[in-house]
Every structure is written in structure tokens, then in C-alpha cells.
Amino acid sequence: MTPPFRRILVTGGAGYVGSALVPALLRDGARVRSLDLGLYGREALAAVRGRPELEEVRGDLRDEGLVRRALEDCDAVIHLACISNDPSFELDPALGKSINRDAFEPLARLAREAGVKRFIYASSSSVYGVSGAPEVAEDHPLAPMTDYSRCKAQCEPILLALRAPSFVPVVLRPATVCGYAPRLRLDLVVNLLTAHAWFNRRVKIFGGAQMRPNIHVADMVDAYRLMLALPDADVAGEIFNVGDENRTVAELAELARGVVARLAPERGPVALEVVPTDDQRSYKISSAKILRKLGFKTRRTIAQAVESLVAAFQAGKVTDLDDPLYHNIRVMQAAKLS
């Protein structure tokens, strides 16, 4: 799948996606120009530093001198860069606004000026907040319940105003993504409960009923690069869900519980135990418009998410469950950022 433009710019490009993505396109034969603030370290891009087609660009998306550089001879951006997470952005609002929604029209103005020809926006499946649908398709309204999924939700319409015949945006909403990256978060759901089932061998479930969607940080990768390799007409001006299994937070402690026992039964039974909690986040989300118009469809289990982080864990990729580099959180409050 080789891409059929000149250089892409990834912002985010050492986060827990782009540490995934950014080698894959490489593999594919791409240039690379990642921009990243470089708050989680060096280490996420380290197996592939050093290669002529890679150029990592360390700054914050706010300065506008900076983007207009980074964008210099790209024709394509894939924009994951943003304060990640509801307790990351809730740490300090002003300043997640002020990344996540306030530098992102400059971003996309910036990049059509600069003959970008496709920029594809990181949203979240998150914009629909709590829904009794059986599927939340693209087309139901968004009630986004925090200040992050605010922000991602006002993000696209800003985006796809500024569509024109050489500027194809689109936008895709993921599922939480799930399993090993260079990069690894262990604050997502999949990959935190199956961090305890390992590392403590009891799992707190909070609530249980919430519906969760999810996917494999793999098949994510897998869409970003389709959404690159695809015609304009297939894609510009496009919202497309992108996810896998719709399952309750119960349902995936007791995958993650079981998945952990059978590849390691010498480290002993894991307990569940729930407890109350106030995010009553819950929808289910259909990804049938990207099957249907682009025939993607996901490859990996979240089984198989589960596996590749006990095979992280195993390998000792992870020692510590607690190193602040795998929660978003602890590192906003370390960096103090302004």
C-alpha cells in the first residue's frame, strides 16, 4: 500500500497511534515528517531514527512559524497530535483548548495554503457521548459530554469548510484503540485492565455496563493508511466511524482476566472487583459506512490486542505498571505546559 504523496506530516508522530503508524509508513515507502512536542520521550521512534526518509520535528502546534515549516513540501497531514484523554485535558482546560481546538484551524489553513492535498483528522467515536441506539452511525447527533470531546467535535466541521478540489479532508471517529505500541499508554481501557490482570492480578471494574467500542491500535493503523492510499472522490469530505468490537467494560475485564490466565497460569488467579463510578459514558458504534464504501474492515481481535501487551509484558517491554510514561495524566502534571 504505497502512498501517492510526495511527504506526509504526522503530528502526534511519537504518540501511542503514531509510534505504530509512522514505521508503517515508512514500510510502505513513504517520507515522514513527524511533529511532536516530545513530552512522553525519544524512545517511541528510536527502531526507525536515523532513516533518510524519516525528519522528527520536536515543537508545539501553537506556533504557527513552526507548522508553516513543518508543512513545507508535504501534500498529505495526518493530524493525531492533541492533549489526549478526559483527565489530561480536564488537568488544565485553557491549555487543552488551546491545542486541541484553537491551534487546529491555523493547522488545516496552514496546510491548504501550503498544497496540502489530504488531511485526515484524528476525532474520536467519544463525539457521540452517551447513547440507548443500538449503533451509533455517522449520522446521529453528536452530544459530546467533556471538554475534550467538545473540542474534537467542533474540530471537524472547521475542517471540512475549508474542503476545495485540491484539498481533500477527511475525517475519521476511532474506537478506543487497544494493544502494544512503542509508545504505550496503559490509561486506555483494553490495555489498563490488562495491565492489572499482570501486574496485580485483580482487576477493578468501574461501573461494568458501559458500552465500549474499540480496536487494535494495528487495524487503526491499517485505516489512516488506507485513507491515504484511497481516489478523492472516495474519501473527500468523508466521516467515517472506525471500530471493531462494541463490548461492556465487565466484558472486557473478564477477556483481559482470561486471556492473562491462559497465557500465564504460573502467575496465579485474577479477581475482578467493581466499583461505583460516575462516567456513564456508553454507546455502541457502527462501522458499517466504512465497510460499505471502502471496503475496510478490521483484521485483529481485541483478544489479540490483549495478547500482544502480555507478550509486551512477558518480553519485559514493561516493568512497571506505575511508570508515569505510560499515563497521559501523570505526564501533563509533571511538564507543567502553559
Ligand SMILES: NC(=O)c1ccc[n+]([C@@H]2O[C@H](COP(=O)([O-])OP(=O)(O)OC[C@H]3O[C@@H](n4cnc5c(N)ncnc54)[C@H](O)[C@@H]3O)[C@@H](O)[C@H]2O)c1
The other form holds:
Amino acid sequence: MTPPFRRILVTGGAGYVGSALVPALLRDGARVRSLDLGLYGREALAAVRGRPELEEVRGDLRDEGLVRRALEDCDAVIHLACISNDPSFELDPALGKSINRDAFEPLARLAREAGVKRFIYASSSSVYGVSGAPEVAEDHPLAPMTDYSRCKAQCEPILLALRAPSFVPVVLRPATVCGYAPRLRLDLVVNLLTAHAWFNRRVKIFGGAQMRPNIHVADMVDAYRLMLALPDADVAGEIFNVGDENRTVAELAELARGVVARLAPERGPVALEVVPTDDQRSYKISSAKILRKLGFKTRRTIAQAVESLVAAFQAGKVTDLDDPLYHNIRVMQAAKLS
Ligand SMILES: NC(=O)c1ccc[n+]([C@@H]2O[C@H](COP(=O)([O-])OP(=O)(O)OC[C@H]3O[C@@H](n4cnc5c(N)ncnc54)[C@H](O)[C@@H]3O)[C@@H](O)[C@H]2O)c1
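Form predicted alone done, so how does the form predicted together with this ligand look?
All chains and molecules follow, beginning with the one already shown.
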């Protein structure tokens, strides 16, 4: 599906999701500009570098002059860039707030002024906090439990308030993403469990009954592509949860363990260690609205995400589980950003 837009600005195009999304948009025939600080290096987009339809801008989205230039001739934005997990945010809350919240409104306003027609914002399903409700749908009250999630939640109304006939904002609240992408994160639950099963032959979980919603990175990419492809009326001002089925941490650990044992029996059995914990915080989301309203359904399973990781490990694409590059907190500790 070729998106009906002239050029798409992807902020955070060199991040985990961006490294899968940008090549997919190029395959769709789109012209893409990636704006990224390059916190996790430049390898993410190496496979598509040099393509005439791709422009890579390295820089900080807090630089309004740079943002203005990056928006030139763009009519769609997918905003992924941020300090993208709790521990990295908590390392320097003022820095996290400056990127994740303070820079958000100028970016959205400048986009509208520059003639951007569609603005897709990567929020997070963590905005709901912990809920005992059987269905955590989009109208569930928001109760973010961390500054990272609070900033995600605070940006949503800022964006939606800018809605105009010529400016169509849409918010996605993704589950935790999993599976292989060129810029890999191993600090996300399924990826981490799989990496431990592969490299250490041991998976350790705390408790296990807690629910965790996940989504295959290729399905996440498809969700963003769909947000570009649909007519204004389907998405304008809307908020959508995007996730696969909710699973317990124990189920995810069994899955990772089972897939690794099946695909690499020569490496021997994978042990499971369960450590008791008082932390029973459980998260789940309902993705019924995006199915009902837009017909979007995930097409890959979490087991397939695990398989994609194992294939990458087998191919030698990842040799060291402890490489800081795969763990946002370690890169942020070393980055000395201000
Ligand atoms: N990965 C998940 O499980 C998940 C789940 C829900 C929501 N999200 C959201 O999806 C988006 C993408 O997540 P990801 O996993 O790809 O994150 P990531 O950390 O891999 O990528 C974020 C990118 O943003 C860039 N960046 C950070 N600060 C910047 C700045 N000031 N200027 C320019 N670029 C900057 C980084 O260099 C990095 O490449 C994020 O907004 C995240 O909050 C992700």
C-alpha cells in the first residue's frame, strides 16, 4: 500500500521500532525522512542507507530550527523519538521531560504550520497503569504510574487539541513490542526472556502471574502503515490500543524457553527459575476498538517474535547479550545528554 503522502517524517527512525518501520515505508514506495539523535548508533538503517527516497537527519528534536527544516515538504509525521522506558527516564527526569513532553507541543504545532496533514503519535499502553478491569479499553481512566507514562499521557490531549480539517492527529497506545529488528532492544520483556533462554540457558522470572500485553514488531509496523493509509474520517482525533493477546509473564517465559529448546536442541535444556515477589502489578489492554473500527488484527504471534529473535541469534547478528547497545538504560548512563 503506497501511503497517500508526499513525504513522511519519522522521528526516532533509528530506534527499535523505527528500524523496522522506515524500511517498510520505503518498500511501500514512500519517501521518508528520519530525524534521530542516533543514541543507539547508525547501524539501524544501514540496510536502506543511500536509497534516494530516504533522508537521514541526525539531530535533536528539541532544536526547533532543525525540526522546522526536517518538516519541510513533509505531509505526514510518525513521532516515535523519546526516552523510551522508565529507568532511562528516571536516570534524568528533567532530560526525559524536556524530550518527551516539552518538545512535543512545539513539534506538533510546527508540523501543523508546515502543512503536515497527518500526525501519528506513539503513546503507550502504560498510560493506564495497573487495572483490575477485565477490559482496559481506550476510555478506561488513565493512571500512569511513572514519569515516562505520565509524559506519554500528557502529550495525547495536546496533540488532539490541535485537530483541524487540515491536520489529522491520531494516537496509538502500543503494547510492549517484541521480535527482531535491526536496532534491537533486549530490555523488553519477551526479547529479554528469549535472550536469556538463548545465551544463558536460564530464564528467571519474578512471580509470573502478572499479565503483560505484547505485540510483534512487524504488526506494530503494520499498525503505523495503516494509520497512514486510511482516510481522515477513520482516524481523525482517535486513540487506539494496539496489542496482541495478553499473557502472563510465566506464559511468556515458557514460550521463550519452549521455542529456544525446539529450535536449538543442541544447546541443551533451558532452566526456569521462579523468584517469589510481592510485586504483582499486572497490565492488560483490549485492542477490540482497532479491530472493530479499522479491521486491524495482529497477523503474527508472540511465538513468531521469539522465533525471529532466535533466527537472529543463530545467524550471529547478536553475540553479546550484555552489549550496552541493546539496553537503553546503559546507553543513557553513558550518553551524558543534557
Ligand atoms: N518498544 C516498545 O515496547 C514500545 C511500547 C509502547 C510504546 N512505545 C513507543 O514507541 C516509540 C518507539 O519505541 P522504540 O522501542 O523504538 O524506542 P527506541 O529507544 O529504540 O528509539 C527511540 C529513538 O529516539 C531517538 N531519540 C531520543 N531522543 C531524541 C531526541 N531528543 N531527538 C531525536 N531523536 C531522539 C533515539 O536516538 C532512538 O533512536 C517510543 O515513543 C516509545 O515510547 C514503544
